[in-house]
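Take a look at this single chain in structure tokens; it is the form predicted on its own.
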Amino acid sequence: MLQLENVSAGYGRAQVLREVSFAAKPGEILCLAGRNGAGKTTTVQAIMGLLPLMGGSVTWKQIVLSDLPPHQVPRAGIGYVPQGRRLFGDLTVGQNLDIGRFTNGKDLHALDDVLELFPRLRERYTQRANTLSGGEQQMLAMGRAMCLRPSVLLLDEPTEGLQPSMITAIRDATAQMRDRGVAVVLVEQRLDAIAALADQVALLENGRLRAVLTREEVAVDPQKLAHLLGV
């Protein structure tokens, strides 16, 4: 499982996670809710080392997580799509997509894998990034993360500010990796998004756990988890 024990976080002196414990098994989704602010991208980014811990640790398999440095944790099999994408704009779909491969030792069938998943990619894989739609993009952003092979994938509200068919294409992709195998953590906002993917739900409040629902107990009171995400 990915396990995170305690794990307290921030950003310089502003501490914002305070003693956040949770864990991911394969072949589940575990969606992070909460209201904007109670620290989901600080969570998901505090796994990828990109912020330092405060305290406690986070873990895959027997590896420590928490002692490596940011560029090994994606080696680790730890894939991450940040809120945004960030992709490299000047260059082209197959060049993002070969990023990912590279640093999975050049995976021709991971490849091959993605663009099945996404046959939009294969249409555009000469093109430069910054030139797809939004959707197109996620798409490409989740494809190189992918493309890692990865045991875990984190992912950073994919659906933001897209269209229904493009929202479909993403959850059906998650729900894939999911089936795969795959231990999925998922930012997610939209409560239609939580109750028809999530396996488990971990609400934040404040930087602080405040509960961990598991999809049956949304399932029968699902007005309690708009009630705790205060929609």
The other form holds:
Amino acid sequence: MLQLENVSAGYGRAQVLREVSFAAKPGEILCLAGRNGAGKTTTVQAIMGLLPLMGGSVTWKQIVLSDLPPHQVPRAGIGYVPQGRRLFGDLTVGQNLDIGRFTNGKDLHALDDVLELFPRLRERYTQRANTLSGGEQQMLAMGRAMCLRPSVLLLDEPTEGLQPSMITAIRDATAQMRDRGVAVVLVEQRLDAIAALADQVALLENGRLRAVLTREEVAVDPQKLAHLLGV
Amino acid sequence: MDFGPYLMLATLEGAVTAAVLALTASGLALVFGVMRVVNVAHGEFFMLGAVLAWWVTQMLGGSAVMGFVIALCVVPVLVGCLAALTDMVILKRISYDPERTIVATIGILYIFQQVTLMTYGPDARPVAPPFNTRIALPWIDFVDGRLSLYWPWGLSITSYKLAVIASAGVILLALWLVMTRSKLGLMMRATEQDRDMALAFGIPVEKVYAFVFGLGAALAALAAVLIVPIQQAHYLMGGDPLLLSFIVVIIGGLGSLPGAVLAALLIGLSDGIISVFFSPTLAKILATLLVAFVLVFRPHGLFGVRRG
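Next block, the form predicted together with the partner chain, ref. the form predicted on its own:
Now the complete complex, all chains and molecules, led by this one.
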């Protein structure tokens, strides 16, 4: 289980997260929801070790991730699809996927699985990443993280700005990862996505955890989530 | 000598300068491209390469070829390791902050320079070239209505200078292959493009930085070992390569390796030609003016990429 306990983090001296605690279980999708500036991306970056913690801890299977240097975090099986994709734009699709395989000894099956899930990436294999369409770039960002064979997958608004067919493809891939037993932390603002995918919803407000709702609670009273999100 | 053969001679001399400059500037471009560090001490790594080459050849004595080959293999590794250590002890501790790294590398420049003065002394010392046969070059002229081949008096170059040009070409080709075809190159390019994402995919960015800083310095040292049989080793010899490397890197585009190589060819050849026909000072003045024009009309250089 990915466990955050009293995590506080921020940028320089500016504290954004204040004592946030939640747990994401293998084979489940935990949605991190909240308004803009609530601290969703900061939470994900803190898990990845890209922001130093001001307090608290992040653990995964008895490994204290927050004690590891940042480049060791993916070696513990943590995959990351950042907001805005942040691909290595001057590198080809193949090279981006190769970078995803650095930590698992260049596992060829991982690459085959990704290319099977996203056949478009096979067609674009030798093309530079910054020449792909937005949807293809998002597939590549997902594929790059999946090449790592992650046990935990952090997805930061993966469907932002995509056309409906691409949104479906990305959601299907997310559900597939959950079904393989991966613990998925999904930063999401769309109510329909949250309702369709989430096993739990952790709601952030001004850097604090306001509530954790189960799938059943969201299904019974969707207006409650909408109200909490302010939409 | 006629103008044509004279121009050919000047071009060949310029090609030697261009070859050495391309190696030195590639090191500077690599460090800036991957680490975003302006390494003001780069010229001192060049100087250390030359001084250590003299030291190695003197220590070994005996055959000039053997001493030179050993210096060529050992000195760049020594200088590269020293640079990597410098990175880990100084630059890493100031978090590669752009302003502070400039001040830090100025400090490193003076430390290396003064330690060399204290230990090696103020004299310029030669290193014997491993081979130095003079090769006469032919010229074609139009005589009595037909082309004829002849050997003008004075049109010649040493075999060593040709070897310097060829060696630089081979080393730059090897560097290009490492950057584009190897896992190490992929790690360096990924780190260059997005440091945080490189970390998020398990690339040990701090080790990559130490390696790149060492590789940049090793390229400068390699250039110095190649040129020291022509120029002599001196504790103040790092200034000119540093200035020319900055000129090359700015014209080629900050951080661009192909840009650095092309700009080195441009600056090296023009330096050779203008120095022979006019004066070396005029060559430097024109190169500096060219930098000013590039900064005004194409601030990101010929091959540089605007970064957000």
